[in-house]
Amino acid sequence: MTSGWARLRRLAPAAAVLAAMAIVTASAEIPLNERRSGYADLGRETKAMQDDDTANPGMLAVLDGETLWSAKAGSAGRSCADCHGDARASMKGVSARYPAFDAASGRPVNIEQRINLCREERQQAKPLAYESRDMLALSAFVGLQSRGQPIAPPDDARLEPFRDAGRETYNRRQGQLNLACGHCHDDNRGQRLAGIVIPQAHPTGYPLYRLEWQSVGSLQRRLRNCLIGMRAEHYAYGAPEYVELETYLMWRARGMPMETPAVRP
């Protein structure tokens, strides 16, 4: 298996060409009627893998999450089910509405942060680490309950400054390649970079199983990979900059159906 760093080195010449293209282009948001999921660009075999729950590797994380949902944790001795009951009903559409504004912290929190808030406040348990098996399992299980539901960011004016900050990050040139996210995923969407179709980068399927990773990963892991590919400084998992970017990306994908757990190359 080719390492992520080796792949980045292989993509470097093509990325340099794209950087040159970006000098004469300006990012513009994709019209709502032209948006498409990364699923549309998958090969037949990868589509079949996502479509069949018995073949989708991401469902292993979902099964682990289902077990954790009913497991008592922390000094309170409570499970998620003790508060929320049957996830098929109580969690339907929840992941499609995150990040959401958290009044206590005065800023948006994503679904992983909400899980940890519940653990700390309700279960009196230790928070789960980002990208840990248990965090990915629980967030995948919760995400599955929104599969097929339209992404519906909250109509909450308190989110606007954070959404705007995420939009600014998305459109800001960064790193040694002097690229913005929009140069790839808006201006050059559908074109090929080193033989790979450049997707529109809608967060419809996270946590998802990525063939390159051979594992399930969060949206923040993917954002981190992109920043490394741009040769830009990346942030710590859970950083406000990532959550702001997630807030914008979910608004950008509003109305698109959730696919969790998706499969991607």
Second form
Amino acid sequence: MTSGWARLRRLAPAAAVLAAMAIVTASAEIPLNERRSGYADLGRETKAMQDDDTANPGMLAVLDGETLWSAKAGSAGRSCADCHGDARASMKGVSARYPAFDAASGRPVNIEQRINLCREERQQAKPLAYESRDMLALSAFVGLQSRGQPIAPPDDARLEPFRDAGRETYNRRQGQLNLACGHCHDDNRGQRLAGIVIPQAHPTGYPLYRLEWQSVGSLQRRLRNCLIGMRAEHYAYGAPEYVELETYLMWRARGMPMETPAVRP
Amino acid sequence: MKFMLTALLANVLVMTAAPAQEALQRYEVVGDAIPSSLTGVPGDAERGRAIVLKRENTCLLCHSGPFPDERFQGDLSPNLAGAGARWSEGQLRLRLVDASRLNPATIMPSYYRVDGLTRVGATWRGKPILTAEQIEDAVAYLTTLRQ
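The form predicted together with its partner chain is what I need now, so please give it after the form predicted on its own.
Let's see the whole complex now, leading with the same chain.
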């Protein structure tokens, strides 16, 4: 009798794991040769806006970022350029490789977190808040140096558990509408949600200018919007879940060209 | 003592002022249908049409329907035209209340269910997407879509 109970109690965690697995219903990943950037579905005018640097509103953030790159900051009195030199050379392809593994924290960090690590450790400056003008400017300027470069997640085994966690979050039903990211962006990509073509959710152009926002915003801002649309609780900016999602999404978009600063509706 | 009493009273007032959580109506599933009205009375088809069209109620995000004046309709899911010919009233009711009972992989949200959900935002937690009255009105409307 007691052994029966003991066995049941041992089995309970396994049952819980099975129940959790049932909730995660993985969508089929998009075949590599069927992937397309949201750019492909833009109207002619929005495409033209992205393509012309004098018309692309995201370039204003880039220009601000260029100024910040050479501005001394923090008690170290050092600028980004003092260590990294000309960003056109030193930052080429960098945003295309992030999130990357940070040995000190034992976790992946995205490009915004990398910028803040530099600020805190090298410049002894205060970290910049997510979505602040300066953070968007610096990440847009750094991102521009990867424009046209293929997204190239590091071949780093330490990233794998975080990428897997991101994939699980992507495929987990959430919110009052009980939807997973993959329900729209994999299973129903190219269909129309309320008349609007559902993109494949490849983060090729962040930070990007969204006409709906009338401003530049980060990938995490976009993820937050989607979660609110699903009527789910969103995560705090910089939360591990977001960085894991970013890690998965960049891997999912591997090889696709960077477009920062992209323009989207 | 007087202070404590005031505090206690204030507490009671706050508790009664908070909107009581509407308990979901019980319902019986027979086959692939809920034959009886959730409210015990038939819904109103005219109000139901407005419910189906209202953007916050999310129907037209995924479905299209016989609504030539509505610009933004979805095409992820079956067109609502003819829904009343394809399904009985009871079948429509279950499909609105909890379509996942019929197909666990469906993307159709359960419009009258609050359990088994994950990370529901605070604004929506513990509330069904539609009330029992709204479900009945929507069902009454959908049964009229026979073409």
